[in-house]
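Single chain ahead, written as structure tokens, the form predicted on its own.
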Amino acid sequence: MEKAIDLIQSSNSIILLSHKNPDGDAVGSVLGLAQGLESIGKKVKCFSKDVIPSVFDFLPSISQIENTIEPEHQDLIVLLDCALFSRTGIENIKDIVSSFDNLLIIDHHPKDKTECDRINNCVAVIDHKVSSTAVLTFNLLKGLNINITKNIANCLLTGIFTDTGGFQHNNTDPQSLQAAAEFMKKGSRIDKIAKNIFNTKSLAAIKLWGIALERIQNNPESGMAISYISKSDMDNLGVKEEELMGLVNVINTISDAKFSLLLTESADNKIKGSLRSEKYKGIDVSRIARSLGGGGHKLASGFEINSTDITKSIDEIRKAILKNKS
């Protein structure tokens, strides 16, 4: 962490990036860090290749995350919640950063490789034992002696809240709860975050959830509960992909399921897979995700494959997963 602090203190222009299809931890960490760095006079830009899901519109300074940007030199690039440029979805980093002096990685996912493997002027702060990148971001801000405002607290608490499944997942640890308590002292409200993230759905979204729940196939022998949502399902009801957030966790509540899988067909001819399990079930879903080109945590992982037809691909995915699991 000391090297990360030194990098930031010696940098003036800083750009913050995270992974494609950003979740609450990615968005919250980027915004929380951006506001903290700006408070000490840093020139900060935030970029996301993908549009930020509207469920995060309640976060302060959400408009600060840009989708288009003019390439220019940056003293420092900070990768949050990922460790490879390829995970940002940006084809060529020079499309948004013409040149840079240093790279800082802040992440909590287990890693086989990072950009630091090929870039010398790189520092990585990676700790897969913490619940979220937001916790690491909080520690970094404290190390920089930056005052945690209510707005920063709201952003970082959103990151912790979403990555712990509303403090229900096994990764909810004392450090997460202590950080949450600090944020609440600053005026952040867990109930408001929960309402915006999990408890506000359109009628169309609820109907779509019903379609997915009706399609669940549960195999007690393999332990997998699987369902899917096609692009036509979403188009017919006018539902966005972001409105499926939390659905795979509901599927994972099936009592005799050891792990759950939700497949979602995207507009760009890809199928996204979300895997969930619980510690007591004894399944490492990150191993399954890696076998399909993805990754993540032991209890929450994902992958993405190219496909033009989810109904034709679902059996192949199921067979690949069961073969890997066995």
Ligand code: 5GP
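Just so we're on the same page, rigid core means the largest C-alpha set that superposes within 1.5 Å between forms. Positions refer to the first chain, counted from 1. Keep in mind that what you see is a predicted model, and the values were worked out from it rather than measured. First, how it differs from the form predicted together with the ligand.
With the core held fixed, the Cα of residue 40 is displaced between these two forms by less than 2 Å. Shown in the overlay between these two forms, fitted on the rigid core, is a CA shift at residue 51 smaller than 2 Å. Comparing the forms between these two forms, the C-alpha position of residue 70 differs by 2 angstroms or more, with the core used for superposition.
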The other form holds:
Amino acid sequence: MEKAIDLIQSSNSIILLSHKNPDGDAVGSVLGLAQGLESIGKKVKCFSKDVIPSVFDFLPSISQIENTIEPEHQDLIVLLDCALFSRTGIENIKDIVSSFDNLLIIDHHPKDKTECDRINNCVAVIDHKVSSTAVLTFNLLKGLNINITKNIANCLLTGIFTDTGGFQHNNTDPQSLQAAAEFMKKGSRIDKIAKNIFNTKSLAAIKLWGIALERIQNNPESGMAISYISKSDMDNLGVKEEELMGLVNVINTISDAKFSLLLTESADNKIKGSLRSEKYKGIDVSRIARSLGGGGHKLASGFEINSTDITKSIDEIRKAILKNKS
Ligand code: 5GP
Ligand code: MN
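Form predicted together with the ligand, following the form predicted on its own:
Starting with the chain above, the whole complex follows.
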């Protein structure tokens, strides 16, 4: 952390970015850090390749996150909630990389390797024991003696809240709750964050969740509960992919299943897999995700594959998982 603090103190122009398909921890950590750094006079730019899901529209300064990125000189690039450039999903990342002086990685994913293995001038703050990147970002801001405003608190609390599944997942720990308490003292409201992110749905989205729940197959051989949503399911009901956030957690409440998998077809001929399990079930779903080219945490991980036919891909994925487990 000391090196990260020095690096930020000696940098003036800083660009912040996170992983593709940004979640609450990615968006909250980027915006919380951005506002903190601006308060001490840094010139900050935030970037996301993918559109930010509209459930995060309530976050302060959300419009600050840009959708295009120009390769221009920056003192520092900060990669949050991911440790590899490939996870950013940015095609011209190589050009952008060549235009900064230093790289800082802040992440909580278990990792064998990070971008720092390949790049000089790189500092990594990685702790896979913390619940979220937002907790690490909070520690960094405190280390920089930055005043935590209500806006910063709202952003970081959103990161902790979403990555702990509303303080219900196994990664919920005293450090996260203490941070949450400090954010509440600054004026953050957990009920408002919960309402915006988890508890506001359109009728069409709830109906689509119903289709996915109806389709669940529980495979006793692999212990997997699997379901899927195709592009045409979403189009027929006029529901956006982002409205499926949280659905896999409902599938994962089936006590008979060892782990759950939700496959979602996106517009660009890709299928996104979301895997979940529970600690007492003794399964490491990040191993399954890695075997399919993805990654993540032991109890929450994901992958993406190219596919033009979701039903064919479901069979292939099912077989690959069965083979991997035997
Ligand atoms: P979700 O299912 O909510 O999209 O993702 C759950 C977890 O898996 C997150 O921690 C996320 O970082 C990780 N994850 C999701 N998709 C991918 C992927 O395509 N590649 C990697 N490496 N990790 C992923
Ligand atoms: Mn995270």
